[in-house]
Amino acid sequence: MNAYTGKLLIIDLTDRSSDIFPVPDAMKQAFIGGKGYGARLLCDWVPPGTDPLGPENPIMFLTGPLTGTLAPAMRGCIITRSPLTGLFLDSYFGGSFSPEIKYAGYDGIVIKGRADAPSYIWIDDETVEIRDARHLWGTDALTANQRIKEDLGDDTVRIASIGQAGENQVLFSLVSCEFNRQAGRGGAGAVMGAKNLKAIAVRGGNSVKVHDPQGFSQACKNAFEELRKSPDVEALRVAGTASAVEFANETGLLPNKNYKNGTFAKASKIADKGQSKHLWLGSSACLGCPIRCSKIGAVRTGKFKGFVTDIIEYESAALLGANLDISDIRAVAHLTKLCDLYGMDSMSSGNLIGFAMEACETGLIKTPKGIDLTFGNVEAAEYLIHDMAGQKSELGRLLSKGVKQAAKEIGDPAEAFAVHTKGLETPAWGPRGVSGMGLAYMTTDRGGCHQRGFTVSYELGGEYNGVPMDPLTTENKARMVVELQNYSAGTDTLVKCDFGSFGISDTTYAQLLTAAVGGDVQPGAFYETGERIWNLVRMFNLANGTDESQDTLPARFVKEALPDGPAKGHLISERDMARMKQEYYDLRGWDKSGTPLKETLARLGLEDENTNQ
C-alpha cells in the first residue's frame, strides 16, 4: 500500500475512448511523479516537430505522490508541448482539482486526439464520458465551470476549463482550475481549445493511502513546524505575494513602462497596503494548505466596483499595474479578472500590452480608432485584453501570437523591446540588478520563468550556502542556478506548493516521500532526479528547435542600462552572458553548444536519449 494509484487515465477524444496506462515501477523510481512523469512521457510520445495545436500533442494533468494527503503538496501540473514556444511546457495550479484526480483513482489524466465538436470530459471514479459542450462554447472560464456543476447537479465537482481565449487558440491562453487557480503559462488553454475540449470535470470517491501512516503523520508534523517557524512563510500568510511589490520596487527590480525602468513611484498603491485597503476581506487557502497565502475580497468602490476578487498576486500586480504605469489597484484587479474570465495569462497579457503601448509610442503601430494607447491608460489596457482574447482586429490577432512573434512581424525596431526568453514573456523581476536571475532566465527549460531557480533573495542577501554573492557580478552564479534548478525540478515531481519550500527542508520532503510510498528516500534524491529531468527536457527542446543562441536575454536587459534604482547604470552585457553561460554548460556536463554530453546522459540513466533525438 502506498500513495501512488499506479494508473494514468488515457482519453482519446478522436475515437471517444479511454484506457488505463499502468505506471512502470522504473518510471516511479527515476521520475517520482508530476513534472518527472510528464517529461518522460512527452519525450516518449511526442516526436520532434509535432504540431502543438495538432491532435497528436497530448495534454497531461498530473499529480504527485503526496497529492491528496495531509502533506502541503496539493498542487498539480499540466504538461504539453507549448504552442507559444514550441518547447516543453509544465504549468502549475493550486486549489482542489489535482487532489480530486487522485481521489478518482488516478495519478494523472492524459488527453489525446481532437473531438469533432465542442466537448467536455466527465470523470466519476471509473466512469468516463465525453459530453456535448456546444452550449458552453463561447462562455468564459468561470461561467462554464458553474454551468457544468449545474448540469451534473453537484457543486462539489472539480473542474478545469478554458475561456474564449483558449477557444480562439490565443497562444498564451490558460487553463482555469476553479476560482483564481490557473495553470497560466505557455498556452495550455490553446491546446485544449484546439482539441475542442472546453473542460474536464472530476469527482472522486476514494481516499489516498500511505505506506507508513505513523511515519507520515510525524513527517507532516515536522513540515508544519518548519512552516510555522519560517519568517518567509509568515510574511506570505500575512500579505501573500503582494508584499513583494514594494520589495521589488526598493531593490530596482520592478518593471515599469515595458521594463524600461526598475522602479514605480506609486508601487505602494498596488502592493499589500493598497490591496488591503481596497480589496481584501479575509484569508483563504488551497485545499489543506497551512500557509493560507491567498485572500478573498471584492472591489467595493470606484468605477469597477461590484465583483469578487482574490489577492492580486505579485506578477499580475507588477505586469498589469507597474509595467503599464497603472496605480489604481481596483483597475488592476479589473484587468486581472478579465484575463481570468477569458482564460488568458495575466503575465503575458501585461507584457504584451506594455509592448503595444511602447510600439504605439514609437510609431511602429497605429493607435486603434478611439483608443489612446499610452502608458497609464486603463481603458487602453482593457481594450487590448478584449481584443486579444476575441481576436477582433488585426492588432488583437497579432498580439495573440505572443510578443516574440508580434515583434517579428512588426519588424526589427520592435524586437529591441520585445521582452521574452525563448518566446515566453518575461516575468516581473527585472534581472539587470541581479545577474544570477538573468542566467536563470537564459537557461530555463520552458522559456522566461522565475520559478526555475529564483536567485533574488540569495543575491540581494549576499550569500548562497556560505558562498558570497554580489548581485551585480557574474561570479558564483552558475553553480547556484544549477543547484536551484535541479532542486526545483526534483521537488516539482511531488507536486509541492512552491511556498512550502520556503520552510520545508529537503530532509523533511524526503521523510514525507519515504513514508508515503516506501523505500528509503534521501534528500539528495531530489537534486539527482531534478538533474535527470533537466537533461531529458533539454534533449526534448533541442530536438524541437532550440539551440545555444536562444540561451540569451532580451535586448532591453543587454543593451540598455537600468536608469533608476540601486543598480542604476547596470546591465548584463554580452560578455557577462557568455561567461555565465559557459560556466553553466560546464557544470551541467554539456558541450559548448549546450548539448548534454554522452557521459552526462549515461550517468543519469538517459543513454538512449542521445540516439533518439
The other form holds:
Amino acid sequence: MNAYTGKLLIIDLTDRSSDIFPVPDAMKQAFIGGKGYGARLLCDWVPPGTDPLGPENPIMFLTGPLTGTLAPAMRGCIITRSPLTGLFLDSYFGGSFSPEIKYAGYDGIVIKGRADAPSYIWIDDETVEIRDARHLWGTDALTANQRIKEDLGDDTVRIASIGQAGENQVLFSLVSCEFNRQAGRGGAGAVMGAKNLKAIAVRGGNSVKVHDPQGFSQACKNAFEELRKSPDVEALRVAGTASAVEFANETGLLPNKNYKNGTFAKASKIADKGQSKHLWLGSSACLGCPIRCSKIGAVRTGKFKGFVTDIIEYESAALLGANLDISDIRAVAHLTKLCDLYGMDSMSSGNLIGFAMEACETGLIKTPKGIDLTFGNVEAAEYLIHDMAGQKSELGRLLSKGVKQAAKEIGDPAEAFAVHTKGLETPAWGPRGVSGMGLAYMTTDRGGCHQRGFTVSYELGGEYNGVPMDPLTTENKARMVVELQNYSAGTDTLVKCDFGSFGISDTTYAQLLTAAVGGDVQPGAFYETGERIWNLVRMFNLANGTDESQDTLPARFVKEALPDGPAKGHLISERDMARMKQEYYDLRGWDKSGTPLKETLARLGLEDENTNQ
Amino acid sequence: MLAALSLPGRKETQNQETDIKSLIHINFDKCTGCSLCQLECSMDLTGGYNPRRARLAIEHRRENLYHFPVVCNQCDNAYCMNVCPSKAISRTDQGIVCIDAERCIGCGLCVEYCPIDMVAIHPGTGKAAKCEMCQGHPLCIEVCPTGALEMVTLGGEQE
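In place of the form predicted alone, output the structure of the form predicted in complex with the partner chain.
Following is the full complex, with the preceding chain placed first.
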C-alpha cells in the first residue's frame, strides 16, 4: 500500500475504448512520476515526426506520487508534443483537478485518438464514458465547466476544459483546470481541440494511502514548517507574484513595448499596490496548499466592472500590461480574463499583441479597420484577443500560429522583433541584465521558459551556492543553470509547485517521498532523475527537429542593447551565447552539436536511446 | 461494554438547551479553500487522503471568490439522533453528538435526514460517521493555516 495507484488510464477517442496501463516498477524507480513518466512515455509512444495535432499524439494528464496527499503545494502536469514548438511540452497546473485523478484511482490519464464529434470524457472512479459535447462546442472554458457540472448534477466534479481558442486550434491555447488554474503554455488546448475533446470531468471516491503514515505526517509537518519560515514564501502569501512587477522594474528586467525596454514608469499601478487597491478581496489556495498565493477579487468599478478575477500574476501583468504599455490594472484584468475564457495563454497572447503593435507601428502589417493598433491601446489588445481566439480575420489567423511562425510569414524584418526561443514566446524576464537567465532560455527543454532554471534571484543576489555571480557576465552561469534545470525536472516528477520549492528543502521532499511510497529516497535522487529526464527529453527534441542552432536567444536580446534600467547598454552577444552554451554542453556531457554523448546516456541508464538522430 | 459508551462524560439522554455545547465555529472570511482540514480529517477517518471522505466539507462558490466550510452543527435538536432507529447516536456532556459504531446498523437514515449532509456511511465499515470533535482536539482546526475554523463552547462555563 502506498501513494502510487500504479495505474494509468488510457482512453482512445477513436474507438471509444479505455484500458489500464500498469506502471512498470522500473519506470517508477527511474522516473518517479509526473514529468518523468511523461518524458518516458512520450519517447516510447510518439515516433519522431508525429503530427502534434493528429490522433497519434497523446495528451497525458499526470500526477506525482505526492499529489492528493497532505504534502503541501503539489500540482499536476500535461505532457504532449507541442503544436506550437513541435517539441516536448510539459505544462503544469495547480488547483484541484490533479488530486481528483488520483482519487479516481489513477496516477494519470492518457488520451489518444480523435473523437468523430465534439465530446467530453466522464470518469467516475472506474466508470469511463465518452459523452456528447456538441452542445458545449463554442462555449468558453468556464461556461463549459459550469454546464458539465449541471449535466452531471454535481458541482464537486473536477473538470479540465478548453475554450474557443482550443477548439480553433490556436497554437498557444491552454487547458483550463477549474477556476483560475491553467496548463497555460505550449498549446495543450489545441491538442484537445484537435481531438474534438472539449473537457474531461473526474470524480474520485478512493483515498490515497501512504506507505508510512506516521513518517509521512512528520515529513508534512517539516514541510509546513519550512514553508512558514521562508521569507520568499511569505512574500507569495502576502501578494502572490504581483510584487515581482516592481522588483523586475527596479532591476530593469520588466518587458515594455514588446521587450524593447526593461522598465515601465507606471509599474506600481499594475503591481501589488495597484492590484490590492482595485482588485483583491481575499486569498484562495490550491488544494492542499497553505501558501494561498491567489489573491482573489473582482473588478468592481470602471468600464470593465462586474467580474471575478484572480490575482493578475506577474507574467500576465507584465506581458498584457507593461509589455503593451497598459497601466490600468482593471483593463489588464479584463484582458487576462478574456484569455482565460477563450482558453489562451496570457503570456503568449501578450507577446503576440506586442509583436503585432510593433509590426503595425513599423508599417509591416496594416492596421485593422477601425482599430488603432498602437502600444497603450486597450481596445486594440482586446480586439486582437478576440481575433486570435476566433480567428476571424487574416491577422488573427496569422497571430494564432505563434510569434515564430507569424514573423516568418510576415518576413523581414519581423523576425528581428519576434521574441521567442524554439517557438515558445519568451516570458516576462528580460535576460539582458541577467545573462544566466539568457542561458536558461536558450537551453530549456520546452523552449523559452523561465521556470526550468530561474537564475534571476541568484544573479542579482550576487551568489549561487557560495559561487559569486555577476549578473552581466557569462562566468559561472552554466553550472548553475544545469543544476537548477536538473533539480527542477527531478522535483517535477512529484509534481511540485515552484512556489512550494522556495521553502521546502530537497531533504524534506525526499522524506515525503520515502514515507509515501517506501524505499529510501535520498535528496540526490531528484538531481539524478532530473538529469536523466533532461537528457531523455533532449533526445526527443533532437529527433523532432531542434538542433544546436536553436539553442539561442531572440535577436532583440542579442543585437539591441538594453536602453534603460541598471543594466542599460547591456546585451547578450553571439560570443556570450557561444561561450555559455559550450560550457553548458560540456557540463551536460553533450558533444559540440548539443547531442548527449553515448557515455552520458549510459551513465543515466538511457543506453537504449537512439543516439543516431 | 460498548466502546463509545466508555467515552468520558457520555450521557444517555439528549441534553437540554441550557447545557453546554462544543462545536467548530466557521470564520468563512478566512477560508482559502485549501482543504487541508478535509485531507487531515479523511486520513483520520479512512487511513487515506480524499476530501470527499472527510467529515467536513467546503463549498467553493463564485469562481472561488468565496469558500464556505461546512461542519457539523452538533445540533441541540439533532435530526440524525432523532431518526436513528437503533439509538446509536447520543450526546456527550460536552454537547457533542456521537455515533456508537457498535450499535449503528448502517441504515443510512441519519445520512438521509441531516440537513447539511454532515453524516456519511463510512465506505470501509458500512457504519455512519460524523464529526465527533476528535476527543476535544479537532485535527481540522490544528491544520487550518488561517484560523478559518475554531473551537467554541456555548452555554455553561467556558473552558
